[in-house]
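Let's start with one chain on its own, the form predicted on its own, as structure tokens.
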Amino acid sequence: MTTRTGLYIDGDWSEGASTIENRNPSDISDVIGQYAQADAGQLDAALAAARRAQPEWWAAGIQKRHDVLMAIGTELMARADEIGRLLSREEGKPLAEGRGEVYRAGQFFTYFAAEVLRLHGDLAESVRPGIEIDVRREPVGVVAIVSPWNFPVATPAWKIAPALAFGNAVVWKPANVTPASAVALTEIIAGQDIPRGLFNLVTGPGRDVGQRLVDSADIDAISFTGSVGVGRGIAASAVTNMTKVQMEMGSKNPLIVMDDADLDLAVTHAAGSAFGGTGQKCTAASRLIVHSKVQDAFVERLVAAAEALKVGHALEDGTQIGPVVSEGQLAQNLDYIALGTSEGAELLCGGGRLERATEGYFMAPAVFAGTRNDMRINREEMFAPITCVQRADSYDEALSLANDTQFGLTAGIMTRSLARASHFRDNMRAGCVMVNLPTAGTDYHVPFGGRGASSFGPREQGRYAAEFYTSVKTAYVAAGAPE
């Protein structure tokens, strides 16, 4: 297991200008370590190193890049139990989810290892005689990656893997809440035969290190996952330098439950979507729009399901929901509970802090009923184990409510009607739509992203990732030109 707590810059591990303490949210007496914080000079050194290393990496060729990515992915999958335990210890998701996240991260790397060998160009006929045309993709250059704490290995993996696959250098600034996971992933990447400076880990506060990174003229592209407010700030900074941006931001995902739905399946998917990962997922279903004919029966079963979930230490057997990630996040969640009550919503269960054998940030999953779309709890992303039930008297009303949001990441419907399912797929304004499935849960080989305030720029994951991590070059060559 990792023992390093520093920065990784220009091929070397180094101490930071200062440190932060990292504690286990399941047991705040458990100090995981003191982790480095970079200063401006260290960030600038990382940027300079990445700029030097990138051409060498591109020149190394596709077989080299394939082999390196395959080795990273294989090691991540082999060490899923070990690194997954560390991830769950510092982030708070149940151990099974921590292991699964690390294994999935490995799959991202092995997938993009294969994509390295599938990066083909195009030949085209010219409208002018005697001219040949080829179209190819080349790396954008140096990519800044800013990743969140809720998936501290998987989210950076689906950004780092394509960045390296397509020949770019990386400067990674992870969330300060989960530095141990960042170090563990970096150790695996650093252990490969790659140019010095190609990959750099620079931890630090967003207001200082993160802002300096996105403001820098030495980066060519920024891939960010986080809040809408921060994303808008990054976009404004990027415009100054004409930096390419890719951003995944907020969400307020609806799950519609129609009167013909299988209610047992609907409750299972609603509870899993709303409360899985302690609700700390951008794909969580925080709005449940339920047909009036089945609302009472659905709500009764949903409350029973929520109350039956085992909330506990992330590393304990049988835990289904771990703690909230931090004291600040827990305080914000409890504020939303108070807000929902003040807005007139009915709190049917949960919403309070829980005591367990260890002192941690445990919260009971909450269900609000009698909610409306004009309530803030139905407009703002809470990132909490809180879901809000809304009533709809028809499919058309349910679809209208679902689309009444600034966001558009994922959305789902539970129905036995093929006609409704098809209409929903065509008319729901979201990047990912689910039929008789949870709103949370996507595959790694297809594009992921949303609409509205949820996303900005090219899609992530799958073959669509090439749109962000590469630049298209069109070459015109006169036939018979002198050598």
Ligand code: NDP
The other form holds:
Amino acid sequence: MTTRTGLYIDGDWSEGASTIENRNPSDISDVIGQYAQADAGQLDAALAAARRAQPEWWAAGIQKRHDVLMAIGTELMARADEIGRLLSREEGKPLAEGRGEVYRAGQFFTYFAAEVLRLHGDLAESVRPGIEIDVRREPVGVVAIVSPWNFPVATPAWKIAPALAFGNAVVWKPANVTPASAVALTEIIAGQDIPRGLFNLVTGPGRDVGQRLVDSADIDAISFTGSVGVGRGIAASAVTNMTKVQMEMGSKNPLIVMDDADLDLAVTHAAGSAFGGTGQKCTAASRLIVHSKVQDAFVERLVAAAEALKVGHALEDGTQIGPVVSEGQLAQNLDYIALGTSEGAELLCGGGRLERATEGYFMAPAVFAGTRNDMRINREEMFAPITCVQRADSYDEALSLANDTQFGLTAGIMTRSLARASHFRDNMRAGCVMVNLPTAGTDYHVPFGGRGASSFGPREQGRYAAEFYTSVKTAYVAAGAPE
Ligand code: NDP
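Same protein, different form: I have the form predicted on its own, so give me the form predicted together with the ligand.
The complete assembly is shown below, putting the previous chain first.
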């Protein structure tokens, strides 16, 4: 099979105005390919094609949309190994995670294939006799999807699947460091019997192609995942054009470890959610708030766990932590290590660049102790294999520290007390709360999103996704006089 590197616009693959080189972060001598970059004219062509195709897709009906989504999901799951390998090669997550991500992407499509059949409306009586009211959901129209590199197949899948399920057309701008995963997903969608132009892939730089896309008055909705800074700009563009917008951005997720916690489990969940995916997850546990009674024992075991993690080539057997995604991200991580030290935090392990058999962006997982919640390393999303331990003398203090953040995506508590767990669930200001579980790791059939600077607009995933990808219409019908 030929590996495509182009744009997919109006039902055709085409060359870009220019290309970028895509390299493997585990081995920068490994060139994955030269990937096309769209110009303004190509983006406009994609927008026009999407606008033309959308009514045909809506009119095709629910059985057709169900069948197409089911076919995409089934193919993703069947090819999870092959596409997962490509994903891991370009993004750097260990192969098992790459495979798992592609399989999960398939589940988003099969889930929304079923949701196609469940999009029921409501009937209401009118307060005025002789009138019937129905409330139905219709597509919003053309949806612009802007996605990040850290889940280069799953994140677009949880946006594209509901967009198509509910009858919309899509113009997708993926992250520029993971174009191969974007092309692989697009090939599967393009292989379906769908209207020309219904689905379009426009790769290119965010500040250029992405900006033009979100500024366009020819889109009806924007779904974005990425950084808070870019998100703020997108929200401003959306308000200017009155475009519906949904955004999932960063976080600074706390994991509270109480004095009655199972410490081994707490260490496993803390290390897993802090360092899994090289810490490049919006759900990563980056603030570990530990009761002072168990602080020393917890920190000692956490450092041992961090040091035992095998950092290496994403495709090598036994690798638990792959490389950082790019040179720029690695440089930013190392700056955060220097910042934490200068703020007075104690670096207990890791934090340096690692040499491996191949030249890549490897970094040793880092634990900072003795941190305060007002330090920048506890306030800014680092998106790095770095976690910060801070002390709390009581549950109330721990909860107050956990809530003292501009973010609110996920939050966890490790405790054997049902009373505390319930209180935490009710009083933690976050979109997802976890009890005796890692902060990272969510299901595909329930809503996902946060509060504060972590999210903006309606929730993603599960039945709640219909809120964003559809528009509600209320119809008043009077029979009139019989003929
Ligand atoms: P960005 O927010 O810059 O990128 C996310 C997506 O937005 C990419 O597709 C990007 O394109 C695009 N984009 C960038 N600028 C614009 C723009 N002006 N208008 C429209 N689209 C744009 O995140 P980065 O990838 O640069 O990562 C930086 C930081 O963001 C990370 O360190 C992390 O803190 C956070 N982040 C959070 C994520 C999350 O899941 N919550 C995911 C990724 C990042 P391009 O790739 O071409 O720049």
